[in-house]
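There is one chain below, alone, in structure tokens, taken in the form predicted alone.
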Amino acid sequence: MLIIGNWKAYIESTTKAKALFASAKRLSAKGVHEVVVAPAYPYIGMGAGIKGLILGAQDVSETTGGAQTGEVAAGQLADLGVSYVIAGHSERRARGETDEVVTEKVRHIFAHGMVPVLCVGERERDSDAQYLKEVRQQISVVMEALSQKERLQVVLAYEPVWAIGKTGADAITAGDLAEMVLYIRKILGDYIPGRATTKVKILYGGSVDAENIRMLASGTGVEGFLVGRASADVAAFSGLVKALS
């Protein structure tokens, strides 16, 4: 399975960053899962020189660089050895990022030889299942802009906003997740022929921890996880990966 640790902005010291990098490297060395760490921009350079560590980035600019103060271009990330780049995370969409902007980011990621992790997911669920249109729109806009080869290489991360932070009866169930994975595969079938849709990895992101990860992985069809807060703690992230193993 592919497990991506999105540190978000939880880490604010090089000491903690070094500890998390070392932990991720140990987890990767065991070879059971592909473990990726996506630190905030200031710490990516620290991880670039660590052999055996798979680096990710939390976001990228939709521009090509140049006179763009404060932006981080795809070429800069690629030069540091970044392999995966998250695009369209719900927290970025909440700041007003549109499907068109996300599409540009995905295209820049591919253009520089990295793999985009396209985040999709509904903000809330309704009894008329209108939320399914929201997910279809997020996927379709990007897929229409990609080549057939790129469509097979993109990683999709399903993150239902309504489920983030929820536990117990309010949390997403394995059944809910399995149904959504099937629906996403159906959407992919509009752009990818036949059984080739199974080549696209689908991850789940939404308050994943050591307590629920096995349930969410069992029979749901997901092939990995996008982990947020738990990935910013050595013990929590290690426990989560071990629980999945």
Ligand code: 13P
The other form holds:
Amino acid sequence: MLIIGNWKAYIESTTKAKALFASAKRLSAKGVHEVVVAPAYPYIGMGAGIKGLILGAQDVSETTGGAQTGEVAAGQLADLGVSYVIAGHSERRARGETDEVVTEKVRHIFAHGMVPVLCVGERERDSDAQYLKEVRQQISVVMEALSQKERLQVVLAYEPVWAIGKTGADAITAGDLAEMVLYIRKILGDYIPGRATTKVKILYGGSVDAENIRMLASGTGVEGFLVGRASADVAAFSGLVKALS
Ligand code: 13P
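For comparison with the form predicted alone, kindly provide the form predicted in complex with the named molecule.
Following is the full complex, with the preceding chain placed first.
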């Protein structure tokens, strides 16, 4: 499984960051799961010096860099050895990021040889299933802009907004998650021929912890997790990775 820890802005201490890096490196070295850490920008440089650590970034600029005060360009992340970059997280979309901006970000990520982790997910579930259209739109706009080869390399993270940042008990049910994974594969089928849609990795994110991770992994079709709050604590993060094994 691919497990990505999205520290968001929880960490404000280099000592804590170091401990989390060391723990993620140990977990990945076991070779059972691919464990990735996505720190906030200030800590990426620190992680870059650690051999064996798989680094991610939480976001990237939609620009190519240059005269862009406050932006972090894809080339800069690639230079530091970042492998995975999150694009379109709902916490960025809530600040006005459109599907078109997310698409630009994905293009820059690919152009620098990194893997985009495209976040999609509905804000809420309505009874007439409009939420399915929301997810379809988020996936379609990006897929339309990519080459066939790139489409297969995208990692899709399904993160329903209503399940983010809550307690483990508020995460999605295994049944609803399995249904959504099937639906996402169906959407992918519009862009990728036949069985090749199974090559696209689908992750789940939203209140994942050591208690619910096995339930969320069994029979749902997900191939990994994007973890927020629990990834900012050594015991909680290693606990959930171990619970999967
Ligand atoms: P939580 O695990 O804190 O719910 O966050 C999920 C998430 O948004 C990961 O990107």
